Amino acid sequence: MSFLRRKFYSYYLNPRIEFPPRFDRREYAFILFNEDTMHRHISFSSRNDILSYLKMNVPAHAYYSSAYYRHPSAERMMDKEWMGADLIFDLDADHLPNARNLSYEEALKEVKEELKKLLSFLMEDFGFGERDIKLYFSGGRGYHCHVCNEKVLELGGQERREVVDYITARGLDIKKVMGEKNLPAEKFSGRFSIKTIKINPNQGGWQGRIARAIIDFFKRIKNMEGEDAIKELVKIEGIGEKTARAIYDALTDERMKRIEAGLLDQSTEFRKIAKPLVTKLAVSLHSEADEPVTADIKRLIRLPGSLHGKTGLRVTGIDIKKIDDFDPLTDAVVFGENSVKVNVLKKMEITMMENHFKIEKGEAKLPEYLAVFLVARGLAEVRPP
């Protein structure tokens, strides 16, 4: 038995599985160690049956369907008789624009910010409550969000895709949510009427969301030191140093009063930054690898409480009120501190279980939890005792 399979077996002797609602109406699927084939079209009539399967087969990956079926074990999809499906969002660090330049820890932090933005849309714009939403660390490089509410069960693929379009601002007409307005000259110190972009922070949906984001953004920029503000502004797509300085210098007290009143000056610099701000605000579900997860009404998603075969971390539920406190490299770790001799294949640094490791290439003795993580990720090999 391989090192990883042996460790997974020790976990599955007494796992912390979170069974999905109406678990007996779900299809289950598993990928075993040293196999590429997915064993699927499996159903269970009791929780003990699931636990027994995990213990007997020790899968590297375990999944269940977002859909409910009348006959979940039927081998042909048409014979399963679809009854509805939860709404699933899969936020994965691999699909961040700068993913290649991020460490594992940095990537997880960025994806968590996307998760928080997603939650604001689901709760503020769509009206879902905390009881409707379940959050999970995927065990890999991201997070899963499950919406379990009767109102979403019968949504088709196209309707689910439209939910993604809304959240990611795909197809959003900026002119419809940020209208132009002519203000009379006597309101200001000029002789002519002034064109502005009218924003309304009190509106619902994207109109209010954009307005509040713009106001908060410019407040933050104005309160920063000059060079720090420039650095922050140039992070926005299409904004160079010259434009950034012009925006920062233009943020006078008078202009901030107008912005807070919902009047964004229609100067070249401010027009240039408006659309990129919307893009920055939208959730990064734009990848081709992500959208099908939400649109798919028969999707397989990782089983909460199971282990991820490429990290050894547990698919872990997250308290929606404690997202900021959740640390995957502590809270999703299931293995202990017994020393394991490994051959490290790549120099690296990582903080795990609140311990910071600087690992050199070559032989090393590491805590079991770190050894499992590195071996699963192909960054180390176990030395024989």
Contents of the next structure:
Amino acid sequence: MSFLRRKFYSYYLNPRIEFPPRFDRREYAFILFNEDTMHRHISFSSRNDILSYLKMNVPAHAYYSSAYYRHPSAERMMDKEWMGADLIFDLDADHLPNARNLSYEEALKEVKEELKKLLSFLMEDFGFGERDIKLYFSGGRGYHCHVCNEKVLELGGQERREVVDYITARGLDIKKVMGEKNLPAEKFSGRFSIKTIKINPNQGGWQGRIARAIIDFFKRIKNMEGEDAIKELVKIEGIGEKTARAIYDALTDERMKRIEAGLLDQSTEFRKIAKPLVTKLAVSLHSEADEPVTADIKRLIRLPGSLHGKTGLRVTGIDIKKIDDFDPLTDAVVFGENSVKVNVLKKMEITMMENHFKIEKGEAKLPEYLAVFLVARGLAEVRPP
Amino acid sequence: MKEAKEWVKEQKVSIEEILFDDLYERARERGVERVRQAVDEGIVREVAMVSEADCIMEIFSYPIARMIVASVESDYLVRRYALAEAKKAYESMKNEEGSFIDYLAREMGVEVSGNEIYFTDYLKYAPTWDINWKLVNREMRKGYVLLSKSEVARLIQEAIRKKIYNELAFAFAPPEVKKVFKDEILGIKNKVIFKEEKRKVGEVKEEGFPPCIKNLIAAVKAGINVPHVGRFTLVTFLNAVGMDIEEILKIFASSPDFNAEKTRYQIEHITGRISGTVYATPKCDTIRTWGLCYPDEYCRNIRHPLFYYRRRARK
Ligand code: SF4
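Can I have the other form now, the form predicted together with its partner chain, not the form predicted on its own?
Below, the chain from earlier opens the complete complex, with every other chain and molecule after it.
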């Protein structure tokens, strides 16, 4: 038995599995060590059966279906009879535009920011409560957010895609959302009507979000030194130096008051400014070209409490209130301190269990938790005893 | 009307009575009229109701109409009738006060409070392929989507249509119905057949389709999941070149999440059969930003896929 499999076995002798709701209606799937194929269409009628399976087979990866079925172990989708599915968001470092250049720890931090944005959409806009939402560290490079609520169970693929589009701002029409209006001309300003946009930071949905971001943005610009403000403004696509200067110079106290009251003029510039703000507010859930997996009504998701074969970390639940405190390299670690002799393949630095390690290439004695992590990630080897 | 409905519920009137008793003669006539109006005009017209008896006859005419529709055994009629009744409800919602809308919404199991509707119900009934109805462009707070009164009515119209359709699609009428309304049913059947025939028109030259459209058709046929905007482009295009709904539907039938009823509804919406607005086929520029443009040598100087077709189909 390989080192990793031995360690996983010791965990699965007495694992802390969190069973999904309606666990007996789910399809389960496993990938075993030294195998590429997935064992699918497995179902369990008791929690104990799941536990024995894990102990007997010691999988490298364990999954269950977000959907629940009348016949979860049927081989053909058609025969399974779909009954509903949880709404699951998969936030992964691989979906971030700059993921490649980040270390494991940095990448997870970035994903956590996305997770927080997602939560704000789910709770404020969609109105889900803490009871409906479960958060998990995926064991790999991301977080999973499960929404388990009666109302969403039967949403179809197309409807789920609308939810995803809302959160990622795909198809958002700034013009429409922000309601451009021709206000009647004010006194003294001539006979022409001016194009004005009325925004309201207290509104719900994207309206309010964009409104708040715009007001904050102008406040920030106003508080900047002239040259810094111009530099910031020309970063925006379509705004040149001349326009930037004009915008900055026009930000008088009086104008600022109007903006804070939600009145914006010069609608085109405003749209240019709003665009990058929307990108910042939206959640990066998937890259442009990808099909959002959240919209998939029959996908597989990692079993909470199981171990991730590529890290040895545990798929771990997170308390919504304590997101900031959650540290995957401490809280998702299940292995102990016993020292293990390994052959490290690459020099590196890493913080795990609140200990900072500086590791050189070559033979080393490391605590078991770190040894498992490195071996699973392919950064170290253990010679068979 | 609402009270009358409650009243009727409490009375135990048997189907025999409704079908044979002289007392319900007027209800039977109105029942036939409802179906005829649905076939001829696409909407069931409201009637002036002066007395309580008028009200009661109107209410009884509804189950009668449904039994007649079920007896004709035509999916086309079921669809047309469901839509016509839903449109009638929409008209009356426009005129009645808010409490009536709330009442109908509750009957349909839709969660409405004032002008707000819970987002899952919204998604079930809103034509979200239309940019104006896309959820992201709507104001939503704590799970409720804010709408105008007529938009609420529009969603409930769709809920009603769906409900009636689902109820009638697999319904059987008692055999007596066929006897009592023998002539009427025959008349309606003939009309329905005639109407269905008439819709099969014109010849479409697929060779002349621009590459963007050909690609979409290939993707849909291969069972690849095509995004909303792609379907939208395809339907508006095929409609513009004169394909009928059945033919368009056939193309979509191999799509992985194909749902005949839903797809048909989308097509009917986009092509103006339901809303009255025919959506225009997007311009090349738009198609390009969606990443669906695959130009070939004939696309040079083409700004709209329909120009491409018109130019090439002539040859
Ligand atoms: S140029 Fe226009 S017609 Fe040609 S493929 Fe692109 S979108 Fe279609």
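Given the structure is predicted, the values throughout are model-derived calculations rather than measurements. Here the rigid core means the biggest group of C-alpha atoms that line up within 1.5 Å when the two forms are laid on top of each other. Residue numbers count along the first chain shown, from 1.
When the rigid core is used for the superposition, does residue 133 move between the two forms (threshold: C-alpha shift of 2 Å or more)?
No, shifts by less than 2 Å.
If the two forms are fitted on the core, does residue 102 show a Cα displacement reaching 2 angstroms between the two forms?
Shift at residue 102: below 2 Å after core fit.
After a rigid core superposition, would you say the CA of residue 168 moves by 2 angstroms or more between the two forms, or not?
Shift of 2 Å or more: no.
Where the rigid core has been superposed, how far does the Cα of residue 241 end up moving between the two forms, given in Å?
With the cores aligned, its C-alpha sits 10.1 Å away.
Core-aligned, what does the C-alpha of residue 252 shift between the two forms, expressed in angstrom?
Here residue 252 registers a C-alpha shift of 6.7 Å.
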